[in-house]
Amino acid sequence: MVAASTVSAPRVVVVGGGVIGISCAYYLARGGARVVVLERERLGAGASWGNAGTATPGHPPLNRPGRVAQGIRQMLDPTSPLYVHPSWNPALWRWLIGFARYCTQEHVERAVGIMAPLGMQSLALFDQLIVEERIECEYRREGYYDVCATEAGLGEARHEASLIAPHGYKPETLDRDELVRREPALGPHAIGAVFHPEASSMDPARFLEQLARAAERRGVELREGVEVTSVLIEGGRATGVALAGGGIERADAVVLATGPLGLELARRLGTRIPVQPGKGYHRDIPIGPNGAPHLRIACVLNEASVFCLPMETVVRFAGTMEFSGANRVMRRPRLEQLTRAGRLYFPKIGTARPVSEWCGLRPMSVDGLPIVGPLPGVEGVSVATGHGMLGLTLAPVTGQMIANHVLATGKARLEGLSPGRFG
């Protein structure tokens, strides 16, 4: 929280201009703070610009029973949903060992108990933002289908549905006939699905851009191409940040929303943030006779872990999980896996060339839960990272939680998300 003497109009520096950082800035400004966002590249340069564009709350973390065995089978196959690039990366291998420790049913149930209510709140905040700020981003509150091609996949989808149902979610199991009636573009491989009505979809780049403009209207200063090298501490409290080139940005509070990069800033302050970059990809296929079909609403192809997002003129095929370090190397087999998975479920996809291909790095926490809240042992520094594949989903509620904590204006709801939980 900010010092008492600055409560009337505290100055807050947010480090990172992705959807999490911009959401934090927006809600801080909405609460009366003077905010500057410092982004070392351009806004949305990480995973925020080209992600799957779906807000899908309530689902279990990546850490699940059986995930390790499944990962071992897939990890060296460059065309599998999960791929670990063979290399000597001690930090990644330590992270993977830690990840395995959380792959228990007890942890899954605990995580769902934390995440499900936050997801519901985030959806409500999306609805509010879209209306109040007049954000035009193809926002649709129509749910999505978890489409399955195997009985094992359908069984897993039903199990996940059973975990979130007690928390106010209303998933619906569909047999093949009902599924194809609702989405005629699906082919014979689809045997059934679970429909999740509590979800929305949007163009993520347009959402980020317009939320940034809304933040500016509330007084937020957005600065791109500015690298932060350290957090300044005096008397055990943050007083600002140091910039590459020797500059200083003074502040009463600092929020580190750097995704999977820049976590060295927190480590220097004595807190280990166990996050690894998990690379995701997209391919946008134009809609048309030789391209993608006209999908009615978004869906995820269960066994392939590929999201299909219908947009104005394209269908975005997005997903996969690649652990290969902090790089943006686009591996062709990963991109081709998206198209191959799409054709398995939607056999009428043609040979039209993609109009966009992209990869981005998602911040994957070791226990599958976001890392949000104050750094222990130092006043005035908060972290908002580790959202994994749910960065867009949880961006509004994360921004609200950070603002409530920093400004002491409401219940922060940070239980179970503390950066200090890893020791």
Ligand SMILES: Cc1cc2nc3c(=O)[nH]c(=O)nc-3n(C[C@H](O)[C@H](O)[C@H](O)COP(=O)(O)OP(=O)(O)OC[C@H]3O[C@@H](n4cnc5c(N)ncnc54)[C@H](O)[C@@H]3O)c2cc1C
Second form
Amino acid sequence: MVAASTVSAPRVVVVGGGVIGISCAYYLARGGARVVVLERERLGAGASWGNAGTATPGHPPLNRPGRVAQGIRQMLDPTSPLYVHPSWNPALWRWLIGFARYCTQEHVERAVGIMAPLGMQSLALFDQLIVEERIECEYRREGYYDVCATEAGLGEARHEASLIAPHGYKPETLDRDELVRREPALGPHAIGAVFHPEASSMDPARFLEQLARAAERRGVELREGVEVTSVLIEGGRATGVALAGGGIERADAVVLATGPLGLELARRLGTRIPVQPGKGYHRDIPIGPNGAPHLRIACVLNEASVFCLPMETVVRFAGTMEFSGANRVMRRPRLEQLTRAGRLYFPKIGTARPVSEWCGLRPMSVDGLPIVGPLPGVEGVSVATGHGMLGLTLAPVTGQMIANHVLATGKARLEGLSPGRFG
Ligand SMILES: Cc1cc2nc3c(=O)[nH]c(=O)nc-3n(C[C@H](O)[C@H](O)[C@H](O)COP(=O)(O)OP(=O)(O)OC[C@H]3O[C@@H](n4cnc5c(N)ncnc54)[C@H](O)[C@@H]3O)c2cc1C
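Okay, that was the form predicted alone. Show me the form predicted in complex with this ligand next.
Whole complex next, starting from this chain.
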């Protein structure tokens, strides 16, 4: 929260120009703050530009009973969606051990109890943003199919659906006939699906870009190519940030929205943020006779963990989870896997060249929940990271929570998300 003595329009520095940082900036400005966003590369340089563009609220975290055994099996299978690069990375191994500790049924139920209502709030905020700010990003509120190829996959999809149903979600199980009636491009591999009607989809790059413009219209200053090296603390509270190259940016409050990187900024203030970069890829295949079929709505290929997002002229295939450190090295076999999985479920995909190939680093928290709220031990520093596979989904509600907390304008509802929860 900003100091009580602060004049009516506090100055807030947001570090990081991904979808989380821009959402925080937008809602802070909407709440009356003077905001500057400092981004060390360019807006969307992290995971926010090329993701699968689907707001999929309510889903349980990756930490689930049985996940460790499944993970070990997948690590031994080069065609699986999971890849852990064999190298000595103590932070990663500490994180993996911590992750395993949260793979309990009790944790899943607690996490769904937190995430399901947040997801609903975020969807409502998306609907509001799209209309009020006239954001044109191919936004479609038409749901998505969780398409399964095995009885085991369908069983798991139905179990997940049963967890979110008590929170107001209305998932619907579809048998193969009904699924193919609705999505004729699917081949014989698909045996059924769960349809999630609440979800929405969009072009994530256009959403980010236009939300940034909306923030600018509300007075937010966006500065690219500016790296923050530390948070300045005087008398136990934040007074600004230091910049690479020597400058200083003064502020009444600082929000760290640096995705999976830049976490040393919090560590130097005494709080360890247990987040690892989880690399994912996309491949955009042009729609056409020799390319991708025209899908009606988004779908996830359950067993392959690949999202398929129909966009204006392409279908985006996005997924895979690679733990190989903080780098953007593109591994060709991981990209090939996206097309291979796509062809299994959609046999008519042709050989047209992809028009875009990309990778980005998801901020994977150790317990699968976002890390949002004030840093313990110092005044005026907040964190918003750790959204993993749901950063786009939860961006609006995260921005609103941070603004409510920083400006003390409403109930921040940060229970269970605190950066101090890891001890
Ligand atoms: C393949 C793939 C598919 C995905 N699909 C979906 C999906 O369908 N739906 C969904 O909800 N989510 C999805 N995600 C996850 C989503 O993309 C991320 O959770 C989200 O983008 C995280 O946003 P962020 O703003 O926290 O981080 P980022 O986008 O990484 O932004 C952080 C920014 O901070 C900057 N930064 C870091 N350190 C500093 C510093 N010291 N000074 C200044 N700037 C700094 C970085 O340059 C970066 O631009 C997907 C991710 C991937 C990889």
